[in-house]
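So this first bit is one chain, no partners, the form predicted alone, shown in structure tokens.
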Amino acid sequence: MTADPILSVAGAVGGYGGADILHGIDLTVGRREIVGVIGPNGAGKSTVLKAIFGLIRLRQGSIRFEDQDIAGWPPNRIVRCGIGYVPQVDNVFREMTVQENLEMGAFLRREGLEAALERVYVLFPDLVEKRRKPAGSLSGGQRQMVAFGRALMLDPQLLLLDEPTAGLSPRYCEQIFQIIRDVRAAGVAVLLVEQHAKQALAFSDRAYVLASGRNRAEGSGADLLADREIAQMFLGG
């Protein structure tokens, strides 16, 4: 557990109707750092970014960013606490152009909308000449990108991320990953569940691995890395 988290999740028990796919989750996320999540399909990782985001009501268990408890909180309030979200589907409006989904991202701003956006195109670069274009013409990468970009646009202090790499090209993939390092830098921390395991655990500051809904192992990237069973059970040997 990090000594000063920005996030911390608790014995969180919920799920989707009356079936519970978390079983007394505990995770924490420090300032600036990159934490992922990873397992099995089913292991409810999607499911604890759903609970920390206001999608799904924990029938147990605590959610406390800077804190306070937000477990129970819907998620536009959750927004304006300072907390982003990019699902893995249904990320972009694809009738709107690129610029008009960054700007939907910033509907709570009242003022700095110009510098917000220029923020967002230095970031995604490949972006500003596909500005105008509707954003489901984009390439899958480039449409992530536009989502990550939307999710930026308000300055929050954490970002959720939903299999920020899924069907992306192993090019994008690496892209992906290098702007995630970049939004950590420019102070925000990250939680993201990731299907490239080994890739995410390479790049994360500390991970946990999750099992039927529970808390499996958790530590530093490297030595998740380097654990023979981890490696054995969740990376493919």
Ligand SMILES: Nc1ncnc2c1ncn2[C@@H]1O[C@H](COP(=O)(O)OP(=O)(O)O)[C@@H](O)[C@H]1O
Given for the second form:
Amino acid sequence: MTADPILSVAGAVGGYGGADILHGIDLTVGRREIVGVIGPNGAGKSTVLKAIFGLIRLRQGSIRFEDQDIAGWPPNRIVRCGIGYVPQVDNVFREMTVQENLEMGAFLRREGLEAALERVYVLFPDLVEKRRKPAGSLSGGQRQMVAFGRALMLDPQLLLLDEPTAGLSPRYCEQIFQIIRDVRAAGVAVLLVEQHAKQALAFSDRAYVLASGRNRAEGSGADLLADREIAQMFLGG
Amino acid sequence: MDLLSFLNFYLVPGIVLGSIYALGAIGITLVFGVLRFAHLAHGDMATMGAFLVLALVAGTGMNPWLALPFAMIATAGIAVGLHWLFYEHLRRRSAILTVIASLGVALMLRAIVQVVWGVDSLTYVGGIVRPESYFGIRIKDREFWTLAATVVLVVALMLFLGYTRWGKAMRAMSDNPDLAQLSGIDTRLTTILTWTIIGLLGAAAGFFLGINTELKSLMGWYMLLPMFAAAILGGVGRVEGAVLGGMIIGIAEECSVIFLPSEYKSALAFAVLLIMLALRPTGLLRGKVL
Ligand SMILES: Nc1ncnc2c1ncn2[C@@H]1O[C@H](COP(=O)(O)OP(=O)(O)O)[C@@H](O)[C@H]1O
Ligand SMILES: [Mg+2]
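Could I have the structure of this protein in the form predicted together with this ligand, to go alongside the form predicted alone above?
The next block holds the full complex; its first chain is the one shown before.
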């Protein structure tokens, strides 16, 4: 548990309309904390993020962000209150330019667009020369950066990242992890779903292990890495 | 046949018809792209726009070209109204339901036109128009203004989509609706905006067809196939593609009478559509796959 969490999910139960996928998930994210979520494919990791972001409705449970109960809020209200979300797939506007992708991330922003663009370009210098190119024409790593940058355009307090390094070369993975650290250093809390479990545990302040829509373990990244049972189940021995 | 008579008898009318198809096809491609269904009422919406101009001309005696902007705005209102009354409720259901609903809307609009204005052919202004001759190329005033207005409307739309906040929102919604929503774009307002534009351009297409030929209650319905063919030919979801496709089909239809009996003119769009779907279903400019 965290003393003064920015986000806390308690007893989340829900799914996509058919059978429940989440069977009572609890998790918290503290201020300026990087919290990892790992677990096998189909564990419900992406579904938790979608539930937090209002893309699916929970049948039970609560989601508190800052001092508000945001369960049941539509996504555009959730973006407005300070949560950024990078989905696992289809996370750029392919036919729009890199810059337009970023502008769409700031759609709700009435002023300070230039300054926000500037901040994102400082974090992702690779994107500067590509800014007039359609996002669909970029490499996977650069596309992931566009998606990441888009989510930062409204200066969120909390970022939800769904497998931001999936399928990327080690060079890009390292770059993405470095940017997550930079973002946290700027005061943003991060909830990070990762398939590279070992890397994620080593990188996170705390982590949760999910399986079949339930919490299986939680603790500091280092403790989970050292746990034999977890190592056998999820880290390939 | 010499070059000048080719230009005068085939190419100029082809380009005029092409502009009409282009404006119609833009509407179709926008519904496809942003809202993801085939809008079968598009032709009859154009008919409605053409007859609204007639109503203004008959009621106030104003010049039809001056009446056009008012009719465009009224048709945009009708388009938004149709969305609210019929299509909005089906948003979460399978797209085919919306397509069928739009067929019902098409029949309904046509019935209204037939009840109010009858089934006979009408014209905006009587009399014969003589074309002006420019270096041997003969073009009627109304043809010139049709082309000019089409260029203005298309350029305005491109600038809107390319450079304004809401225009970009429309493109974003066409590109990736889920991501648009979770970026905070108000997809309901974007949808209403899309219908507004569809109504504006649809009325213009109907009016241009009416002023260059005549007004009939079925005029828009007959235009539906070439408009769809133009949208698919150019690449679904692409405005430039719809313009290109409209021009190609308009010019091809007018030129087809050189070597085909004129009864086959309207079959041409169908042939183009079939060939395109077989060879390159994404269209000339790589649109969405249907
Ligand atoms: N859109 C959806 N509709 C229905 N079921 C889904 C959908 N997305 C995921 N699921 C199901 O929910 C379960 C959890 O999926 P997900 O949260 O994506 O897992 P993870 O991200 O941990 O790999 C899986 O069994 C998957 O089949
Ligand atoms: Mg996932």
